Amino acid sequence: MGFYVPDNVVTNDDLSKMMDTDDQWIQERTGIKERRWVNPAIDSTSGMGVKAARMALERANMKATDIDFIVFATLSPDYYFPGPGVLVQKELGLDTIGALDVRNQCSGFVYGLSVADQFIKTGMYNNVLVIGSELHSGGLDKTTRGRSVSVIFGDGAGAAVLTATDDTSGILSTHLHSEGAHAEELALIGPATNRWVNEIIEENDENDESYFPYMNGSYVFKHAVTRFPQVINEALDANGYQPSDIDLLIPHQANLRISQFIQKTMRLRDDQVFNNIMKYGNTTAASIPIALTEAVEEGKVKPGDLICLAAFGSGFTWASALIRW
């Protein structure tokens, strides 16, 4: 595992200088105290992914050239096209290996793990690099109008190197779901193929919010607290376990209140759930690999532990992975 976050720390008090908000308002609703926002002259979505990948490769005692395939999950690519996977391939100096971009937002890293898991189990590849990276700060409405969304999101990247093994450790199963009926409850509508940049420029409407993220917060919350336990239990049932068997649950860091609700619903102890949204905000596809890396670094993940990853987000999509470490 590896991760990278920018050096620039943005506190809730910093945000109060940009918009009508304060530390208490943000913490009560989200649990977030600070987040990281990039210096765009230094960091990009693919660049942060490369930094996280280099850390993961070093910890895996591997060279970049050992990688057979790249899976890159993000909702905030460097360009509309091509995707960032090929930029990582270029930056790591790899041969013409495949690079797949995954667009499943908050569930993207778990979806990416599932893809990598299948490639390895079928014998197509031995070593797969999975990255989740997000650069939100450049596209947020940093005024009072956009505060309900902008205070939540941070920038960062996480990466994992998956490799074939003969022992009983590894990914036991993954479980993926979507429900497009709710797609526009958490979305960025433009620019898009039916809302091109030139239209937005020609209209020059300062009140046009289609190019900023939109979130129906209460609606998302209600669905998240239902889908999270469902997909966690699905993974446990598929492998003959129950919630008490989990050594560590790492949920997508969307909102501390969601994580606390899930913990209470599933009757998990504090030491069975890992959260770091307080420091980094919601980093979408990067949140689970960042959290998992920190949990490993802090000694909260040990060989033989049963680890559950779970995510819910835009799409709506949701997913889980059960891992024997």
The other form holds:
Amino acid sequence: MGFYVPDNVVTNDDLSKMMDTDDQWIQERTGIKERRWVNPAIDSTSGMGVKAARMALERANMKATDIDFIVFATLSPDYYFPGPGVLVQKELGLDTIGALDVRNQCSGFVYGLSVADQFIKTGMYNNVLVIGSELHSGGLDKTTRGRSVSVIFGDGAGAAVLTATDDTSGILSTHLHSEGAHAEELALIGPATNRWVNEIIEENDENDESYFPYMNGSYVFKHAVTRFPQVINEALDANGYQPSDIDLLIPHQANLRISQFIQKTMRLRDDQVFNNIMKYGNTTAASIPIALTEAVEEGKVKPGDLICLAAFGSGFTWASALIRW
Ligand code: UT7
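Structure of the form predicted in complex with ligand UT7, given the form predicted on its own:
Shown next: the complete complex, the earlier chain at its head.
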């Protein structure tokens, strides 16, 4: 595992100088104290992913050239097309291996893991690099109009190197879901083919919000607190485990209140749930690999532990992975 976050720390007080918000509101509603925003001259979505990947490779004692396949999850790609996977292939100096881009927002990393896991289990690839990276800060509405979204999201990247093994450790199962009926409740509508950039320029409407992320916060919250426990229980049931068997649950860092809700619903102890949203905000596809890397660094993930990853977000999509570390 590896991760990278930009050096630039943006506190809640910093935000209150840009928009009508305050530290108390943000901490009470979300648990976030600070987040990182890139310096665009230094960092990009693919570039942060490469930095996280280099750390993961080093810790796995592997060379970049050992990688057989790249999976890159993001909702904030460098370009409209191509996706950032190919930029990682170029930057790491890899041979012409395949690079797949995953578009599943907050669930992107778990979806990506599931792809890597299947490729390894079928024997097609031995070593797969999975990256989740997000650069939100450049596209947020940093005025009071966008405050309910812009205070939440942060920049960063996390990466995992998955490798084939003969022992009983590894990904036990993954569980993927979607419900497109709610696609527009958490979305960035334009520019895209539904709202071409020419249209936006022609209209030249300074009140047009379609190119900022939109989130129906309380609606998303209600779905999240239902879907998280469901998909965690689905993973446990599939493998014959109980919530008490989990050594560490790493939920996607959407909101500390959501994590606390899941913990309470599932009757988990404090030491069974890992949260770091306080430091980084919600980094969507990057949040799980960043949190998992920190949990490993803090000695909270030990060989033989039962680790559960779970995510919910835009789509709606939600997913879980159960791992024997
Ligand atoms: O990662 C993808 C999944 N995402 C999630 O799961 C996020 C789910 N949703 C949430 O986390 C919460 O809904 C939010 C944190 C986004 C918002 O919390 P909320 O308790 O649902 O607040 P709200 O949007 O209902 O707004 C309550 C009040 C409003 O004022 P009035 O109408 O009551 O006067 C907002 O205008 O808080 C106001 N408000 C703010 N005030 C200060 C909204 N944003 C801010 C802000 N600072 N940043």
